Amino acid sequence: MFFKLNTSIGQPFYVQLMQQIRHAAESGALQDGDQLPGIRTLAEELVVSPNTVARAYSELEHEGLLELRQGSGAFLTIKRRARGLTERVQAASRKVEDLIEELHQEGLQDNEIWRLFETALFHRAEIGAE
C-alpha cells in the first residue's frame, strides 16, 4: 500500500494512518468498496504495532468511513455525504496543481512552493483559523 509514517512529528502513528486513509479516500486513490491490508499485514510493512493499525482502522469504523467485517477485513465505505466531500477535494487539488504550474512557470522552484505553502498554513493555524 502506499502509507508512510513519520516518526519526527511527534504525532501519534494510529492519527497519521487515520489523516493518510482520509485522504486516500477524498483524493479518490482508494474508491468506495476498495479492500485495506489486513492489520496484521499493514503493521508489519509500516513497522508498527497491530494494535496501532487496529486502533486507526477503529477510529474510521466509528466515522463510517470503513466497515470492519469479521474474518474478511476492511472495506473503504464513503457514503454520500463524504462523496461530496471527495469531490471537493478534487476540484481543490486540481486548483493546487494549476497553481503549481502557475509558479513553476514564474520561475519558483518546487522547495520554494512547498515553503509557501507551509507558511501560509502555519499562519492559519497561529490564528485559529481552519
The other form holds:
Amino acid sequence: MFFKLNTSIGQPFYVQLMQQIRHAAESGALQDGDQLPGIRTLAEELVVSPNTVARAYSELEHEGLLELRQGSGAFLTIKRRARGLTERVQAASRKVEDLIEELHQEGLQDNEIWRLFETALFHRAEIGAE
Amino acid sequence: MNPTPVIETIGLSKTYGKTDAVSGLNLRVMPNCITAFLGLNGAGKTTTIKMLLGMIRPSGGEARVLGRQIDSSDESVELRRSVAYVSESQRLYDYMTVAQIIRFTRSFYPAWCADTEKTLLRMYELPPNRKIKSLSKGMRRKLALLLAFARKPDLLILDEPSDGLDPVGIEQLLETLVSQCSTGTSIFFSSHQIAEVERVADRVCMIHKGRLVMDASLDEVRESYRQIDLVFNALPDEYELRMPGVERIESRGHQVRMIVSANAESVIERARAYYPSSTEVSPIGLREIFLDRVKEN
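Complement to the form predicted on its own: the form predicted in complex with the partner chain:
Full assembly next; the chain just shown is listed first.
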C-alpha cells in the first residue's frame, strides 16, 4: 500500500500511519491476511525513524488489527467485529421510535409508555438480567 | 523503564577567551533513537561534539558517552572503538585508494559489516580504484560515511553529515541513518537543515549561542505545539494569559498570537473568559519553533 506523511498537520507520524492503515482496512485496499512491509523496510521507504513505524505497528497490534510475527512482518487481522457502538445505538433508537409510534396509534399516552419502559427495565434489573 | 542515555552531559561548557562557545549544556541522548542536534552555524554544535569525543577539553561540567566519562584517558580507547564519528573536517589518507582505505579500516573492527560496505559502495557510486586525493568533496563525505556505517558502532556521531551532498546524496544518507538505527545503532547528528531533521529524527535538541533551547520528541512537537490566534475587543492583560505551556505571547492591536508547547485546550479555555471575537488554532512546525527560539534568545 501507499503511505503519505504530512509534516504540517500537527499529527505525529505514527498516528498518521495508523490512520492510513485503518482506512485501507475499512476501504478494502487491505484485506484480511495481507502482509505489510517489515518495520525496517517501511522506515527506509518512508525515510522516517524505525521507531515511528514500530510504534504504529505495535499500537495497531494492541487494537487487534495487526499481528506481528517475528522476522516475517505484520499481517492484517480483520475479523467480523461487532458493529460500531454508534451504529448499534442509531439502529436501536429507530426501533424505539417505531415502537412508540405504534403504541401511540394504539391510544397510549407518553407518560404511560414511559412507565412501561421504566417498569420493564426495573423488572429486568430486579431479576438480575443483563 | 528508564534506559541509560548514550550521551549525557551535565553543565558542559567551553570558553574560548571571553567567548562562551558552549555554556551549561545538559544533554540526554537516548539509545536506539535518531536524535538531531539542531542549531545555526556557530551555535556550538561542533564544539559540543568535539568535547564528547575527547578532541577538546571542556572548560567546565562533565559528560558521559556510552556510560563512560569522556575525560578519562583509560576509557577513551574503548570509547573510540564503539563510537563512530564523521565530521566536516575529516582527514582521510589521501594517498590511498577507496578500496585500500576500506580494507585498512576494516582490519581494525571485528564487527565490520561486509553487506553494508557493499550496499553503500554501490549506492554512493564510489570508484574503488580512485585515489582519495582526487575525490570530490561530496565523494569524500560519502566515503567517510561508508567507513563509519560499516563499523556497526553502538553510537554514531555525525557532524553536519549532509553538508556537501546533493539532494539525492542527502536522501541516501537519511535512508542509511534509518537502516542503521533499525539494526540497533544510536544516532546523534548535527544539522541546520530543518527539513531533514523533521523527517527522520525521533528527538530534537536545539542549541543556540551555546545553550540548549529545546529538547523534545518530534511526536510531542506535532501533538502539542500550537499557535493560537485570538482577536479581542478589549485586550486582556498578557499576564492573565500566561500559564503552563505558553511559550510566547505577542500582541498587535486587537490581536494576540500565542505559541504553546502544551495544554492548548486549557489555554483556549482561559482565553474564552475574555470573550475573544475570533479564536484560531493551528499546528506549528519545527521551522517556526526554531526561528522563534532563535529570535527570543
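Numbering follows the first chain given and starts at 1. If you superpose the two forms and keep the largest set of C-alpha atoms that fall within 1.5 Å, you have the rigid core. Every value quoted in this text rests on a predicted model; they were computed, and no experiment measured them.
Engineer: At a 2 Å cut-off on C-alpha positions, does residue 109 qualify as shifted between these two forms after fitting the rigid core?
Structural biologist: After core superposition, the displacement of the residue 109 C-alpha between these two forms reaches the 2 Å mark, so yes.
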